[in-house]
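Here you get one chain, nothing else, as structure tokens; it is the form predicted alone.
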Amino acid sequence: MKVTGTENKIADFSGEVIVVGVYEDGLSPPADQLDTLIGGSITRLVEAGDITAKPNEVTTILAPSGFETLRVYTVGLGKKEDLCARRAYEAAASAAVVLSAKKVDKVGYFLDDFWPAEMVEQAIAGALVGVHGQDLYRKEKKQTPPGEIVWSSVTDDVIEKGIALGNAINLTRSLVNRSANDIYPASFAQEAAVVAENHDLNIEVWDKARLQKEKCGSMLAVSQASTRDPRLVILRYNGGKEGEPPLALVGKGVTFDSGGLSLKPSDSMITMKCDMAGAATVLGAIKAIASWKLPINVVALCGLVENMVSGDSYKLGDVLTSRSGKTIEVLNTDAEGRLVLADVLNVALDEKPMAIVDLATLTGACVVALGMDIAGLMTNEPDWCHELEQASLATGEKMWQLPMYPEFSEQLKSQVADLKNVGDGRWGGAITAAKFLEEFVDDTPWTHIDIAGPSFAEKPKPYCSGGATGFAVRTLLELARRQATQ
């Protein structure tokens, strides 16, 4: 799919489809110009109430005879005063979802002439995300990307950044959407190697032997029932000054989670290919950061395992020794993500990072607390968490901070080891999981993002097909951009 820019007016566009933006309090200038060209059809539909311009509402208009463009899509932008990066991203993606239902050679996006570059970058990314679905293995795809997207009134730099962001999000989505017999620790590591080669990243891949040498006992225990060996992928992007501490991004990569001996019911296991969304998000984020050539050092670490069942399964009551030396009593083998991250976070400390962000589909408890569309934030350093909150506000990806009171740590005390891997009962489970992770970051500023809800959509949304959403790639890129300019 080709993405180009044009300075031509909407009247000069040559292609099958035009997309224009419509506000609740008036047409955008391109929509107003197009309305005149097609005989006032947009205005009539607004007056009839067929176009309300509510966010992400897409209306199809058949262009009149003699007009070169066949179809016009209006996409709702809400009120002008509420316009933001999220709305731009979702509006462009919503239009893309609709137009991708038919084969289109060329589509022109004329949402508005006066958006700042940062907003257009988000919109271009949304247009690329919206045309890609989760039907990766279908012979007949439900969605077909257009041959060319033409964007009005943008510079080449904005186009390149928008494309890079859209491709990074789609990488994350593709990895999460791929089945567990396709994406497993070794094949994920191979995908990471391709990203490293294409973006001049340094990469290390620790295999089982290296993990044993490094005494990653917690991570190895989770993987030991699987016939597929674990991997730890470490990617380094050196865009900042030499020797400057990096930003560390850590991702949980359980490529399939059966629950282990604490076996999940079948209905709960169906979507467990998505339990590696944290690692996929981290890989997408460092791809985007490198593509944008941000002046910052970043290290991304992906802990990759399968949590399976066999005669070699780790068992309830087992005591594991993590890489940090802390011992862990296992009381639930389905609380495995935190065991993986315990060792990966300890490896991250070796990089002497300025700060750490970890991402994980860690707990159903976070979904109970915040719903499917909001990620939970938990931290040992409020100022660092505030930086992440500001980045999420800028992109519109919803995150909410949960309290990390010391009383929650009391639940993790074990009678036989330093820690147990679950708290007392079901209450506050997202927080006790985060308090467990906090034990492995020392004094380094750290924020944990529980993305169990928003990383995977069980039903389609106007701006995204069902399945992986690519949630948090945009926020991590924005976080890195802000850190690079401080």
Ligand code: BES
Second form
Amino acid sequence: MKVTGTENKIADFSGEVIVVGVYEDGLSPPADQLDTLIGGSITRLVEAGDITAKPNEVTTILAPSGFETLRVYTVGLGKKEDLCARRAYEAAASAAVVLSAKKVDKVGYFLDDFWPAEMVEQAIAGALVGVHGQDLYRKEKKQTPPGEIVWSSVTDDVIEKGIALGNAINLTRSLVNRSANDIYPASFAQEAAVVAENHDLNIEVWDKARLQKEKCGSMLAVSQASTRDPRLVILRYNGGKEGEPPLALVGKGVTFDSGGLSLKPSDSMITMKCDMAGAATVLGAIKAIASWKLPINVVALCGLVENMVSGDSYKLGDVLTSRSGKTIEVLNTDAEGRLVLADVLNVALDEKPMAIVDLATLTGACVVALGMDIAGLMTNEPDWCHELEQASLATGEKMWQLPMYPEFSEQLKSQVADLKNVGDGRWGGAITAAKFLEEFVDDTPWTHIDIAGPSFAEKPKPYCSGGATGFAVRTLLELARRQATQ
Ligand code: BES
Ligand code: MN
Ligand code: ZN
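Show the same protein again, this time as the form predicted together with the named molecule rather than the form predicted alone.
Whole complex next, starting from this chain.
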């Protein structure tokens, strides 16, 4: 798929499909021009109530004969005053979902020329995300990307950034959507190597022997039942000043979570290929950051294991020695994400980062607390969490802070070891998990994002097919952009 810009007016566009935006309080200028060209159909549909212009509502209009364009799609943008980056991303994506249901050569997106560059970038990325579905392994795909998308009123720089962001989100999505017999620690590491090669990143891959040498006893225990060996991938992007402490992005990469001996019931296991979404998200984010050439140093760490069952399984009651030296009593092998992150966070500290963000599909409890669409934020440093909240407000990816009262740590006390890997019972499970992680970050400013809800959609949305969503790639890029310009 080609993505280009055009100086052409809507009247001079040649291609089968045109997309224009409509607001609840009036047509966008391009929609208005197009309306005149096609004999007032848009206005009539607005008057008839067919077009309400509610966010992400897509309406198909057949262009009159004699017109080169066959179909016009209007996409709802809501009220003008509520226009924001998220609206732009989702609206462009919603139109893309609909138009990619048919095979099309050339599509024109005609934007309002008053949209700021940041919104246009998000729209371009959104369209790229919208045209790709989750049916990676199906011969006859439900969606087909058009041959070319043409954007009006955009500069080359904005197009390049939009494409880079869209491709990064789609990388994250496809890694998560790929099944666990396809993406496992070694094959994920290979995909990371491709990203490193294409974007000139420094990459280090720790195999099982190296992890043993590094005394990553906590992460190794989780992986030991699997025939697939673990990996720890470290990617470094040095766009900032030499010696400037990097931003560390840490991702949970459990390529399949069976629960281990604390086996999950079948229904809960079905989607557990998604349990490496944290790792896929930090890989997508560093790819986007590097493509945008942001002046900042970033290190991404992906902790990759498969949590399986065999005669070699780690057992309930086992005491593990983590890389930090802290010992952990295992009381539930399904609370494995925190065991992986315990060691990966410790490795991150070796990079002397200015701050850490970790992303993990860590707890079902977080989904109970906040629902499917909102990520939980937990931190040891409110100011650092605030930076992330500001970035998430800018992109519109919803994140909400949960409290980290010290009392929760009481629940992690073990009779035999420094810590146990679960709290006392289910209540507040997202927070006890975060309290466990906090034990492994020393005094470094750190924010944990529990993405168990929003990273994987069981049902499709107007702006995204079901499956992996690529959630948080945009916010991490925005965070890096803000840190870089400081
Ligand atoms: N990977 C799961 C969490 C999860 C649940 C992710 C639903 C995506 C959707 C995690 O490893 C897990 O199993 N957590 C347990 C923790 C419990 C044993 C303390 C959970 O949430 O039940
Ligand atoms: Mn688990
Ligand atoms: Zn898990």
